[in-house]
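Below you'll find only one chain, the form predicted on its own, shown as structure tokens.
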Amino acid sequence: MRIKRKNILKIGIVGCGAIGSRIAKAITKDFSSYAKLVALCDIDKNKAEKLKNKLKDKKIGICSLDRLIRLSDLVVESASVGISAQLAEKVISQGKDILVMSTGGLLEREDLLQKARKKNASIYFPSGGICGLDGLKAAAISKIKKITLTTRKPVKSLPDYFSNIKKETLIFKGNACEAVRKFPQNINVAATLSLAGLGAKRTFVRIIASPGIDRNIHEVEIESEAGRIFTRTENVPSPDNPKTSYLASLSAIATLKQIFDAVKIGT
């Protein structure tokens, strides 16, 4: 891998839980002759310590939100729906970079997106568990027509008010900007949607509680002027957290990786 950076990047990662825990791993392991993990911070405290006890670097902070990010030149947000909008606009106001996997609290927030590229700032959004967005990105520059995502989640990933569902059940219909609001924790892949494609309300959401799988399956239809465009992603779960994707934290060091390879492959 060819690094195109001279110095040095230094990362923050706010949410120490399955996937903050994985992408620190990899900034340690596979990265660390380009990038050093500087911060971690944490609701729950006693998380971020034992992440860096676990990552055996004592130079790693535990500190807070506003620290880590005069620390870090990028900012990695795997923490929840309800606090990646107040990071991000901290973020962005230092001009600093930020990759946002909780991307559901930035839906409707195109006053952050103008922001950043005001202040000359990066905010990276990655695929998440799905697959699909490359043609869509490509789709987006000539017309699209229609977007629809079908879910189908295991009952034990969802609140546990469904825990009783003894069949396939549709439990939610409706645009984007529902679904997110609706089950915040569960369809950040509807939020990423929107931002690539057609907005949130007019991205088409359908969300099934099936107790006969083990797995999300994502399925994505997208019409447009240059063709239809059909996915269906079957997600592993996380071996740390059930309620992850394990795509989900490979695509934010897929996301990583790409930021510093010369090499740039798909749209």
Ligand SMILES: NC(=O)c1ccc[n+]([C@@H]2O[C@H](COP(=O)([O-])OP(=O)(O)OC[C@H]3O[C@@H](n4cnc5c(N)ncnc54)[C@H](O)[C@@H]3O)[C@@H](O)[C@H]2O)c1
Contents of the next structure:
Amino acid sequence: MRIKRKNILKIGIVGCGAIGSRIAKAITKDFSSYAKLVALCDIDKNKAEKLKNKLKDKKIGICSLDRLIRLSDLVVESASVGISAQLAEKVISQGKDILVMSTGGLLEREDLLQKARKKNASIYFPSGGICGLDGLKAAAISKIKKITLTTRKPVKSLPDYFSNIKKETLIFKGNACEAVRKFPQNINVAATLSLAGLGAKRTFVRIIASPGIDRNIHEVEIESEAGRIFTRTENVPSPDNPKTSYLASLSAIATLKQIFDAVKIGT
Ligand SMILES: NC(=O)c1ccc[n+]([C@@H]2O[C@H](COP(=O)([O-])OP(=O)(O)OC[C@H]3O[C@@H](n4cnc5c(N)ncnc54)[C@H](O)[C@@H]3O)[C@@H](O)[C@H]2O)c1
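Switch from the form predicted on its own, shown above, to the form predicted together with this ligand and output its structure.
Now the full complex is given, and it begins with the chain already shown.
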């Protein structure tokens, strides 16, 4: 569905954790001339209730996925890689739009991307915790030769079995498919990079456990006919969830802003 700025866009949020809560606040506070938050859904109903209370809007519904989709023009998924593909499929089938944070769930789901195009529904993948997608999208119009993502993570943001690592250690080397399979909650950025560039099988990923850092650091290297791109993003953890980069929430809000604003900057 093409969004017309003159209409008030009805938005539902699935997943009321760190990212969902920030998006909800931005919609109700900053985007109220363009959008209305109509519904919340969370597997843990208390989280949805808590967010609703914070927003102080009694009209926001707390409901099932199906009802949330019925009420919304745009669904925000900020829940989990386990649900993003299934949710996207339901939303797109009704010709509605979806903003997906758990990008890893849609990796190698070209069928869903094609379905969205057929249904004239939009899928938005915010850039999340990385920088460089603007240049990658432009360079992809020519020819991309190689894409490498090197992610350094504080040990505490990795699964518990890495907790006794004492010095910088390469814990994964492979393509984005394998990276997402092994680190589903951690490596959405590899998925987003794959979707924008060469696909998951041809996107090379290194994950390094680094005890000396307190930020997720992502380095993206792109070699293309248009030149070489190198970006490094040192992410401050989100205050509400240290495993999530603050920039990821902000990138979702910036994506919404780009939908609403007549002036669009960047590729
Ligand atoms: N694209 C990116 O660069 C990027 C960056 C950071 C996080 N993420 C992803 O975004 C998602 C949200 O991150 P967060 O930091 O807000 O996580 P969070 O843990 O703070 O919040 C997730 C919320 O979703 C709820 N939830 C989980 N499964 C659900 C389901 N099946 N149905 C409904 N609700 C469900 C949880 O109860 C929780 O309230 C995660 O999947 C995370 O991996 C993506």
